[in-house]
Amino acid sequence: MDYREAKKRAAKLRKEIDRHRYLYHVLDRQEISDAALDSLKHELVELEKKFPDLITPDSPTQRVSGTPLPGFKKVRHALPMLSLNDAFSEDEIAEWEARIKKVLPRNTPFDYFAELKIDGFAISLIYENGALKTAATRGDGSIGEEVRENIKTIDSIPLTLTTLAEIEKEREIKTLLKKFPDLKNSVSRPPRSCEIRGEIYMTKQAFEAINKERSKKGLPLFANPRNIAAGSVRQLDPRQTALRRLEFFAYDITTDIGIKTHEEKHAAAKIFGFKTIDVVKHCGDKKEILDFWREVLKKREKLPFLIDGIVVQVNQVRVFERLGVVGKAPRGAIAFKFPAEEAVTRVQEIVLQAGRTGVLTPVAVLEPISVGGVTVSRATLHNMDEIKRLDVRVGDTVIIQRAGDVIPDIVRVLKNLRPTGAKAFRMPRTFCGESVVRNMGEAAHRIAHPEKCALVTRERICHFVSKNAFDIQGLGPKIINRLCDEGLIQDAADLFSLKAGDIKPLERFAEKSAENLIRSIQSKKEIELPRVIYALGILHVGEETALDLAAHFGTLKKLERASEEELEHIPNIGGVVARAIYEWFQNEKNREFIKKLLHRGVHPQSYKLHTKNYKLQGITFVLTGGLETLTRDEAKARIRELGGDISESVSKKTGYVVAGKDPGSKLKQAEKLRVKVIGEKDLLKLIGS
């Protein structure tokens, strides 16, 4: 076969390739055998080795190809990859369909389109003139990482899009086209440029192939599907990707393409080549909605791969555009989640744990149990009144829940199935050699002198080196354990007197890191007060109060001298945390380890608040989720250059909730209180950015 037979031979293998990925992947349907399909692909693959040039970066034998990436490029979203807000009842349904009608016109004709909310890893592809030309992972919304050649490794997806007249006779388009007849005009052929949307996953039968495998190599088995995805997509190697069986979803076109309804960009992204969700719903309104919602739940577990919720959005364009975004989510869609996911097993043993301040926690130690994909050990039992409420002993077999990514709750014990001799918990009335006692008016029971206590002290180092604090990088818990385990460090202060000698001899630490350790150390020696009033770890003193505190005193040592009565007159500062604060500057031990702190050569850097103008003054902001343009650091100081106040907590007092990308609970507080919540953008209007 001469190269002009070969061409002629390798486009037609390409075509008929293509044709039955369509058929297989989207229509679901099967024409020939795999066998006979591998036979296919075969023949191009020795064509190509024959004829290099015949090559094209669309060919079906490129999808395994290339060697490992050294990393992937940033790419920046056209539109940006929201998120959804969260709706977990018939009540929040209600009321968000309320808000959306509140800010539309009155009248304003629009039903819904709900669909599976899969549980998987979101992707941005471009093509342009047909082809694939960019695959962007979400990362923050804003900016991605371009992942194209993993991509590739996916059948489901198309690497060109398909054309109407390839696919047109075929019974299920012309179903389409029937349904829809306005979309021919829309689809007859691809778009110059054209983003699909849509979520890669895993089936469950795939994943456990894949455990099954790396049980009989003795390897670690995989959590959960969708982190496996994730992974997968963010590979540097393409071939590994590959042998993981992704699949792909298209659940948006976000191109302007003349589409009217949500329900049609599923129809269009069909006909260009992608398989989209069979089990969705027209909805006309939120009774259909909860409908829909309970039959999905129902068939949950029969479907092959995992959804956590069904998603329900506006489906006329026009009027979901028109409705825009409220933070970072668009005030049309809402993820309508399934209840929290639950499961039983047996308590081992009732533990305590530490924390930086003395608090003794109660944590429910567990038989191994898997819920919602992630396998769990432990669970939160709060305080004795929670254990009490609850009776929970050790030995029971106990209905555990788990709500996102949230620590595990035991929810109720099962009495009938409670052995003989079940262990009730009580509080020991020491710990770490020290009394245990519970303040009037608190839940929680603490360690009389928790400065007596190795746990604590230890938790107290992690909480001076974190983030809001000194910020140490490298300095971890492990690491920290293993210092105070040597004796190289018996509190915080010590850090700084350490020499890269004194660490190198340690496991896992060859000079280098330990001179990189030491380096980062002492580089905090020059800090801002706040964050070293904030890294002290005193009692109801969190960022924001000790942003106060500095701004009041301006000095450690003016601080120190400060009375209670002094104290409790700062704004924001009320007599419990001003009575915390006197009574941890009047304990000896305190003072002596910022004596100490300050002879190893640490510097808290004096502290005026620079106000510009008081222009918000009087207005306090919480901020909530991530922000775009500024850091949630660099927000927080222009509000108070201007005079703003900021809080932690949302109450009726609050002025403004800003909401960024996942705003989480203070959002809905908000919306209970009726608290006004604004976006970024409205933030930078106020603040002259």
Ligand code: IVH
Contents of the next structure:
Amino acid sequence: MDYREAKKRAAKLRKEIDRHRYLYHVLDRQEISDAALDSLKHELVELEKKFPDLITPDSPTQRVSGTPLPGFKKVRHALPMLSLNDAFSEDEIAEWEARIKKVLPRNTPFDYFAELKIDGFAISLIYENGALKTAATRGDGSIGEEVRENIKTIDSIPLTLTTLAEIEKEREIKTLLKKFPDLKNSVSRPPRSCEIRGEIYMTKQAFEAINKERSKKGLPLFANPRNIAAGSVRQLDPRQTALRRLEFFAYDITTDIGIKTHEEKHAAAKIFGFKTIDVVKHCGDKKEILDFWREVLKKREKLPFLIDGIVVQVNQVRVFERLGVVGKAPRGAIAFKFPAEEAVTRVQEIVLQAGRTGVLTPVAVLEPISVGGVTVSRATLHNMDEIKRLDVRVGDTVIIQRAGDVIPDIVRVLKNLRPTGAKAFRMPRTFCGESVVRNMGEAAHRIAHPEKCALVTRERICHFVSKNAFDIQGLGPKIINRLCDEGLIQDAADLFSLKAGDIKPLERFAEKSAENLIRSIQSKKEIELPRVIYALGILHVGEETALDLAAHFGTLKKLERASEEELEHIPNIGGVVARAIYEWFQNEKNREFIKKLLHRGVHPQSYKLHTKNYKLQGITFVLTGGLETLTRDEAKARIRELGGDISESVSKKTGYVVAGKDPGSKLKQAEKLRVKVIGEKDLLKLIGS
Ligand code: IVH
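Alt. form predicted in complex with the ligand, vs. the form predicted on its own above:
All chains and molecules follow, beginning with the one already shown.
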């Protein structure tokens, strides 16, 4: 290809790549797979390598720059980046409205626009003739830091503003223009200069994935997604920023480009190529604001990112401006916050919780306190490294935080309030009479011989009866504890010899419920083999591996006799897992447990994959991220039906990684191992849905 042809092709490729970025991030749609998009990007990279003067600053290839910055330049904001006054109640909203009405001439018509308040990090973006020129942090409100190199790595931020002509055929855009016909004048061509403001954030899923990885590596954990967002935007090495999957919501256009309402600013930002908040409401009065606030509070936990309330502002831009600024906040807007998800309380005790594999998790027992409407009395401390990082001690006053999870985290210790003589927590040498060890390369401590510990036994019984194992209804941890305390069961096999008469005498156990429980246990004697294998609680053997083992061996007997080598040759099973399975079955106690189970009448059905169509025979799939048209379980079942395998981790043996929305670290691993990555659409084609 000669230079002229290459130039044309590069321009077309850029347009196409950006169009798919727009569809994915702004319109939430995917027309081509990630793999296909990657190959378009790859082609562009190759062209630019061959003809370096074809590189333009806004080329999608320029998102990741490799050179660490010496420092950040300071930039003065054209308009100060203000903050918002807070309201926590209906009364405070009423007071705010009264203040507004007092300032405005009588009968000035106005209404409100309400939207989510994203718990992230504010950024100002300046586009000149459509191209991203500056990205600045809020700083002190007047002067911020120039972080464009880092911001460029965020895919949901366009490097060039989209022009209306490029997207006006999209259904969503047509609807927008019909609703706001005046908008056309403002967005038909890129403004000479235009400032967009919005919030950088990280999804809860991405946050959890990062902390999980860090915990595995024994690295200190991040307290919340906002800290990662803020930290990585202010990283001097842009490669780091790229690593951390950040996103951006635009919520304001501060340049006057002829837009009359805040609602239309959202629409304009969307047309320009930004993701905008879609949980919004045009409110006529206070009551509607309150209704929206309640509605959002209800769906808060289910949102994929953290919010700390709603932002309400006067919708009419002219009226909003007329209301002016009081102190550092605009009078025409308010943050209507939710009850705090952070609270301060005291650590009464640090205890260890034993998991079924013998892992010991330190947990802080707290003075009970209400956080975001839920009473909390425990916080996980993860492992010893985390305790050391926080330096938390019994008696300490701590800030705790619930980030969507039930078990909260301790964010910080208020050391000035520490009682004198508070001692640092030490991991005991023994637990439950057994020695405590920490294996090389692991962050966690564990019990050397977990099978000998009564607490571990209880955890194992809980696992045995859980939903994906024996699924015994009506048998929760409380009843299991009582059965163990009364000496009625020593292990899960004993459940099958329980009689109604054994449990009826237990306090608060009605005749009827005793009979129901026994019936529910007995009904699970005939059981699918994968459930039994999973229920055994073998280290590293999750549901998927249990299915692989069942499919390979067909019966429990054959699995019991398998050599380490045979195990290692099963697709998806690596050396470590094979070793763990082999060792489990070598242990005399475990063999006895299986014997006892069978003796008590448990009968695992021999297992065969009922595959009519072997289309995917021998191909291993790894799923990551959310799917839209089918649930993960449906996808897995369909793949298996067609003879394919599912694995939880990516290896060289993986055939395809299916990347849905917000894919996790598996995607990175796939790229590293050069495993083929496909999107949901490709998967649907493969499985014929
Ligand atoms: S409007 C005067 N809309 O909240 C600033 N702000 O507490 C008005 N924020 O620094 C900005 N989501 O970073 C607005 N939908 C939203 C927001 C939002 C989050 C942040 C923003 C600002 C802070 C003020």
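Residue numbers count along the first chain shown, from 1. Between two forms, the rigid core is the largest collection of C-alphas that superpose within 1.5 Å. Just so it is clear, the structure is predicted and the values come from calculations on it, not from any experiment.
With the core held fixed between these two forms, L673 has its Cα displaced by at least 2 Å. After superposing the rigid core, the C-alpha of N439 moves by 2 Å or more between these two forms.
When the rigid core is held fixed, the Cα atom of S83 travels less than 2 angstroms between these two forms.
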